[in-house]
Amino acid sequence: MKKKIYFISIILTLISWQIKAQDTLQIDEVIKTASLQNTFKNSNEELIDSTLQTQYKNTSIDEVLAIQTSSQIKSYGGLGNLSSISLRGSSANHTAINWNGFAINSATTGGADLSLIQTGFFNEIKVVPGASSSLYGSGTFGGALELNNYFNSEEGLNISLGSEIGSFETYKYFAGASFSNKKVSYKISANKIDAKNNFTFYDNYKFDNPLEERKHNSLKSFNIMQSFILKLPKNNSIESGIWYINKEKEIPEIAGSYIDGNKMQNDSIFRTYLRWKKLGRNYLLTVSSAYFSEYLHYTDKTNSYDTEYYINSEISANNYFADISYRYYFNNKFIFDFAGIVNHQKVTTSNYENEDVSETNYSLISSLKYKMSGYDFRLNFRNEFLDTKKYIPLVDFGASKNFLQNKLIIKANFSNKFRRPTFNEKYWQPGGNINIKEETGTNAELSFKYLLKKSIFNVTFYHSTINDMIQWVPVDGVWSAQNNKKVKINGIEANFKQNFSTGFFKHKIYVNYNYTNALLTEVYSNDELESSQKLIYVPENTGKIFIASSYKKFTLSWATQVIGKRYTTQENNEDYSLPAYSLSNIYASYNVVFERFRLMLNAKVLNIFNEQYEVIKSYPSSRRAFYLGIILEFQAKNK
């Protein structure tokens, strides 16, 4: 209670200060209705290149993700399989996935699946390394990924149809179409995939390593997502989307295996969301509600020609969310934010032992901005209730200062962070544990970015630690869910990225390395360890580099990846390691516009020297593979 009493008078005094000394208010009206995150935000962020992700917009968005960002992409091997990302050792589940403002990780494995996501549906992509628990909730330890919709400032209609055919018997479609003026943007994209995925691979877990085709691992998706913006009268504005998507995947056998596999597992997703929001001289209010429904069919049979499943499982789930945020510019030095969150969840499974279970959980989140004698100070306090009748005070504070005429600037924070327990991690059955507890833990970096003209180079120290990480672990002949581990990750984020011409030609380069030394220091269970280990599927180095090259209508790019030796086990069992290994693509592009049409001509190769990898043990990935893509838009803008 003290330290509460302690933290509103220091935001009372705070706010004295600035009511004596307020100022006119001149702040551009799209920073002012920026997100909470946004604007509060003490970590650095990566944004994908506006123009790649148009080039890429066919693509699911784990790719696009893997050679522009320094996040890891952990996927079970071709198109269409689950596939997540790990930012900075950690694990799925440690990485918020919000649309424009709203959480989407599961409610029953605290991920989200990458593959049924595609580039080309969104506005904008950024990555948020160390993300804080205070703005993002629950599952952060490794940062956040945001996909926006923003208003469209580009006036007039654009219609694209696209189409690629690759390797592997892939086809894809893509359809799209937008509209825009002074009051209204409205934007909807469609896509629809189907591939069998019959690549070849040496089985090296059989033996003499036969060269073999991978069956049973056929995908079929369609993806669809609208989103609209209308400007009303005396600053109003109302915001909304919709998501839908369907995905059927066959899902094979691991390497070793001497039979087809009959696994099938059927996805179909819908999210929706309305927001309001009301822009006054020196304030915004922002009203939202959203509803997402996620429905997954599993079924497996012992041979193919069966009528019955020897597995059936069925899992639906309800997301419901409603915020209210008030935000106030006291002047152009100083914002406060306060916002309360409802969230509540349902899931309805006879994998659990009462086949309906929820939750509902509340958030209060208090947000400043202040700037002083060149410091940006920005301090985020969050309580987060709990359905267990309880809560957690979640803080984060950072401050940054600009230096050698605004060419370098120096950035520190420090935050705390939680992980809510999955549905299944406490109600599966068997195995589930009702009394886990949440996992904690704290997050500190210091970075510093240099900005030339053309070029922007950044560097950031860090160091988290995870307390009663949670884990499935054999208890009485049973994997339970415990809280089983304690982690401290150090690491070095380097990356840059740099704009130059060379006579015709116009260059991108993006280089990016990652360390990240990952220890299980502890565990609780009957296996205690000799000393710290590495975490698993959690490389030590990792580097990559991306290069685009332009001449007039003509694009090249190359993009490499260097994944370094990975542990599967918590021993770090040498012989059951998974070797380091380097991945290359490259991509072409030809556009031709004439009057208001354009088309684009793509090309791309896919690890291009053949390479055989698995990023996950004994889930085979594709080798090279070959995509040709067209892609036509018709474009009248406005006068």
Second form
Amino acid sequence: MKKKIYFISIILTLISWQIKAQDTLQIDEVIKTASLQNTFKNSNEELIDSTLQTQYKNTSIDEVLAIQTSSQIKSYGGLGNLSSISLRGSSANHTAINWNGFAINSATTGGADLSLIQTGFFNEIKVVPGASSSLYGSGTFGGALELNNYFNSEEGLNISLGSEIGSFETYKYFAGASFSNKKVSYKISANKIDAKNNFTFYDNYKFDNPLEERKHNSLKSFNIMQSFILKLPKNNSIESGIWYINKEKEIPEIAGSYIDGNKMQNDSIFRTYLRWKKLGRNYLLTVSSAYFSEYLHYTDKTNSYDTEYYINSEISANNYFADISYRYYFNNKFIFDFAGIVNHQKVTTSNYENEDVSETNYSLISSLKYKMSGYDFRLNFRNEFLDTKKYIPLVDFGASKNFLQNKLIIKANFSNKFRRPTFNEKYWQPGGNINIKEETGTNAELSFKYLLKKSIFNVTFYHSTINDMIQWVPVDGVWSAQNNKKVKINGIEANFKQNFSTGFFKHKIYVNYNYTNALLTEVYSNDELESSQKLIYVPENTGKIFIASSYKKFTLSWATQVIGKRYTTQENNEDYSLPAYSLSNIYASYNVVFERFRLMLNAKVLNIFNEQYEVIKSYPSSRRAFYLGIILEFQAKNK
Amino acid sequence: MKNSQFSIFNFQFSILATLIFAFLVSCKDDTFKEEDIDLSKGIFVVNEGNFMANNGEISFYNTETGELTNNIYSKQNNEAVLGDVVQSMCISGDFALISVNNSKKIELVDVNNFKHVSTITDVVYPRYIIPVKENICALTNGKNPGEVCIIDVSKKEITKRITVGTEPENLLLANNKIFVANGAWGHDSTVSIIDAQTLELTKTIVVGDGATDLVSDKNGNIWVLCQGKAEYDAGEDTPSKLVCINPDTYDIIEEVTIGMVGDDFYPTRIASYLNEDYIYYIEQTGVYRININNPQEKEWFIMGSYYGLEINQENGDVYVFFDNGFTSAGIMTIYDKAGNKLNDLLEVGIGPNGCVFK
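If the structure you just shared is the form predicted on its own, then what does the corresponding form predicted in complex with its partner chain look like?
Below is the whole assembly, all chains and molecules, this chain first.
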């Protein structure tokens, strides 16, 4: 199969050489230098609105993703607790999370904690439901999340300082500076959070449901990121980024527990990358490398006064990337790209039988994009190898066509997918399974996008499967990672965006609805599976609405999300299901401008109707919370 | 307004649709109807639930009618939640005491109707609980060091704490003494002996790595299940074994190796039928038994993968429990002492680990 795919790739390449590059390339430089994923992806994307991103710049990205996108955020309740993204009914390790093109998913768990990622650090945050495994690599059954910094020559100098005080003894501080001109773009952002997180909740797991205070839940975090892009002569450019995160988090006990708990978690993460791009007349050459280091220290002890921990777990993971990509623009209609990626991962922990474990993955990607008779075709191949093991070849094929004077765009896409087992699934003691297979599956989707002057309506129908889904199950009394499930997911993603004005007010509105029918079709360890059992923690229906209105210096926004009922047991026992909930937030800000200075005062109420809810069973989320913030900005725009 | 594509209809429709959707998905029938459950004669099945999911419960199997009722705590207490990791239960007079490990509590209920009476909370890692004498129960609690908490049921509080070994698990009342197995996952290898009258620790004896469960046999000797050490947890791997001790002299009478180094199985359940000569235990491939008169000969009694094991002392019936992955209903199956299956598979709660006979 692999040989056939390479053969097809070579044939396509040879054919493409026959096409003379007669047309003068009129493609915009920004488009020409776009990433592999942006150039060749077939899936739709959901870009976080700039107003929303500004308003929530001092919060972690899980909050903004929950408000606007089709993603489901699984949070363990309260600021700083583990929070992950789920797309299209898939698991946390089924979404590839990329920072400027590099996957930041953990080598040990396959997911990424969104509570560690600050919204204000990025120029662009977007979700790509159903993203291609051929382009994004392992673990895209749900899709991808992209966190990007890009060159913005119009920004000039901008310095900002801000702080926010909120309920539950929450104090946030933010500082940032950016500078850009036609040659250089530099941005630095830093953020510090200190929160006691001691919100009250009705403990429904205790007799008589007493009102309690969440204890042992404090958060201290510090994050800093720098991004730097330098344009050099002869269309060369260099970009780099450095990102450091430190989080100290008290981990509370589950609701219903009568002790406060002694669990602690410290995360320390360092990420850096360097990229060189050379844009020729008809080609783009990109060479990149990155180094990510993650350290996690988790402890627990029986009593607070104990001097010894009964759990004292340290995990250190190092991730090295090197990739090269060559893209050729034959003409305005035909683009071809060939890329190679090497990713070396090393994990050190006493939780594995051998304390040091490392793996090297190699990927070869060939992509082409071809326009013909009003159709836009995209084809991506990927072959991935783990040391000497060859994974299944990945193919992603899509076509789109515009109708009704480009107002209607219809896209169709088919791809197969896979997920490499994580280090924990293979090496954790006890239960790691060195013989575990990769998860595989397919995705087919059809989408319709209708564009009006200031509104966009988009609906996508998809069908996906996951085979050999990995699950931790008890085997001979020990929880062990096993290929245990087959899953079938059908769904609809619909969203609507509109900008409009009423009188002096300018408005924008986002409406999002998702229908997800995620079913277990087979459980290998259970012959008695009844049909039509739904996947746990996947709501069948979710709806979201975000409205922002502005008048001169005043901005007001409202966000509501409604999440349907979720089952928490495989047999879909109603007794243990989590009820639907609805959350609403309101945000207001007022800007005072004095020459080059801008003072922004803002107020925010989260969960305005004081809803008590759980995203993960036994982990209550914060009820109504108030925040007041102030940001002082100095701006000097480029002339 | 001229350049606006805004339509009042679109806007209102969006809001209306969201509100209708919110209403529809929020609707829930809050009516609760208490059930009339006959708890006079039968067995209480202890269902641990899935860890961190707060879905541990008690099922009741009426041995007279064959009727099984799940979630009896919730049903009898206005849908209240029993808690996370329901580890064990015992009956003391008119009360049942339920040790809920990860909720860090002992739930006290009326054993005749399972109505909530009180919650004892001053525990950090409650495990197994047994009745010792009228109104007095003993509970293993804590890790390193572990302790035995003496609970005065009439006062509904812990009245005494006795320090024992590391990670104490099951207890056994025999010869007016409380025998405590210390050493889950091989973290200890001893049995602590507490005088049941004075409630003082009198002796600690070494039996074998990972002492976790213990029973009396027909002759009054004590059999201790030592699950062995796990390489990943205790730094070395040792085999699981049964150790027989004299309850008066504390001499080790017999040792039977039941597992192998590296088999990655660490048994936790042992049971005996006091009218006959057999000791039953769960091993990797099913339930085995040994004859106390010829203990080195192991007999494969029931094939399968089981999490819980109990014997009905009235007739010697063997109750085995299958955890079913802790994500779906567990299964209880009853065999007679000849190994014949007596019932269809009974779906109990999640993660059943044993039962209490009433």
